[in-house]
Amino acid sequence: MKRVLVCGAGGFIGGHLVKKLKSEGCWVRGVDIKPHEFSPSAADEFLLLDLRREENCRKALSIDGGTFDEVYQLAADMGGMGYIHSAECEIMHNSMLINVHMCHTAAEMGVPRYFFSSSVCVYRDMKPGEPEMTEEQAIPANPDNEYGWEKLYSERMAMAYERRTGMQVRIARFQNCYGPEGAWCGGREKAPAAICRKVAEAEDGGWIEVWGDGTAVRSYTYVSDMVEGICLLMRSDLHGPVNIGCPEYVTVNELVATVAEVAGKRIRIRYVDGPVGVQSRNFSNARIYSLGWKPKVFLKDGIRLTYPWIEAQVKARLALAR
């Protein structure tokens, strides 16, 4: 039985990844600084550890009878655009400590295959309609935020350890990921979850607030497609960063319209000042496509799967407040 470690197993993508790996017959240890907020972990073993500390990385990686066959490093201090812009120091400090210690310790302990979750935030701002950007075009670097700079450095560090030690490293640059059992309030939620929450809270014909003017362009990848891409990449021979994302690009206004349609509500938008981020992102997925991966869930179907879950969370919170 393959033995697998998932760091960040208490988070959104990490929690879904654990379920995927268990469905494949793996023995899984999950590690995080907190338990999963919305469901019990599916891992065979779950350890509460602060991976900013080197000794805790060693505890996470220690297992009777040798080493883990695969290590998936998804642990990070991160959130939606509001958090990324308000917590620059925390993101760089906490995530860098995790990645420095985990990558070094995994290589030192002889882990054969190591996955690092990066982000398309490593890329520069783009204008709508620009040609697709390949992974190599992240250099020369000009990320829009400090989260992107931290991810880019951690990519380079992981690749350096691969060259020096032979540990096989696989790197995925995630586009915006959404689905049930993710952050939906409190400031760390991504745009699809935030819009679903706002629409769920609004009356039919009511107003919701949107940062900026609604014209920013994004792509959103459903969580089951993301974890499928992660697993395919990990078992592949693709070295270097690989974009994983859905090629369906929409404006924030179109995202709102999709959520409103799924909810069966008429929604009006009030535009307010706030951290919007880049104007647009448009990336080549040719490398992940070469493994046979293609997204199966596009935005409207993904929102149909996500909105009812978030609506239920909103109703439960309102019921508790009464």
Contents of the next structure:
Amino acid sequence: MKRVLVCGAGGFIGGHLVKKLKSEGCWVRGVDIKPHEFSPSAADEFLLLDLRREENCRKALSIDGGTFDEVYQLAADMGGMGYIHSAECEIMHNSMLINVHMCHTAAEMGVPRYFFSSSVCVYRDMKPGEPEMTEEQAIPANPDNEYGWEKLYSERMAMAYERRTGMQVRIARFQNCYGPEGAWCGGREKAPAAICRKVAEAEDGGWIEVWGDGTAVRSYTYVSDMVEGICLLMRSDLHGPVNIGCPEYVTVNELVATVAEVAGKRIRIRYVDGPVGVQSRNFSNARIYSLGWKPKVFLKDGIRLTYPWIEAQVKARLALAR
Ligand code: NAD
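The form predicted in complex with nicotinamide-adenine-dinucleotide (NAD) is what I want next, because the block you gave corresponds to the form predicted alone; please supply it.
After this comes the whole thing, all chains and molecules, with the earlier chain placed first.
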């Protein structure tokens, strides 16, 4: 039986990845600094460890005097644009320490295969209508935020360890990912979850606030497609960073319209100042497509799967407050 380690298993994508790996028959150890907030972990074993400390990375990686067949490194101090802009120092300090120690210790302990979760935040800002950017066009680098710089450094470190030690490294650059059991309030939520929450809280015909003018372009990848891409990439021969994202690009206004339609509400938008992030995105998925990956869940269907879960969280919170 394949033994795998998932770091960040108490988080959104890590939690879904654990379920997927279990469904494939793997023995899974999950590690996180906190338990999963929304459901008990599906992992065979779950360790609470702070991976900023090298000795904890060693504990996470040690198993019966041997090592894991596959290590998936998704632990990070991260959140949506609001968090990324307000917590630059925490992100650079905490995520960097996690990646420096995890990557070094994994290579030292002879891990054969190591996955690193990077982000399309490594790319520069784009203008609407610009041609697709390929992975190598992240260099020369000019990420919009410090989160992107940290990811870029950690990618390069993982590739350097691959060259030096032969540890097989696979790197995915995720586009925005959404689905049930992710952060939906408190400041770390990303745009799809935040919009679902605001729409769930609003009356029919009511108003919601949106940062910026609603024209920023993004694509959103449903979490089951993302974990499928992660697993395919991990078992492939693709070296270097690989974009994973749904090619359905929409404005924030279109995202709101989709959520409102799924919710069955008429929603009006009040545009307010806030950290919008880049204006546009458009990436090549040719590398991940070459493995046979294709997104199966497009935005409206993904929101149909996500909105009821967030609406239920909103209702449960309201009931508690009464
Ligand atoms: P998440 O915040 O839900 O999960 C990250 C997990 O890491 C959290 O459970 C957190 O507790 C854990 N963690 C943080 N500090 C830790 C520490 N010191 N020790 C151990 N665990 C620690 O985020 P997610 O959305 O599941 O993202 C997973 C990975 O994918 C991250 O590396 C993130 O940067 C990357 N990513 C996510 C998206 C997205 O849209 N969700 C997009 C691009 C990249």
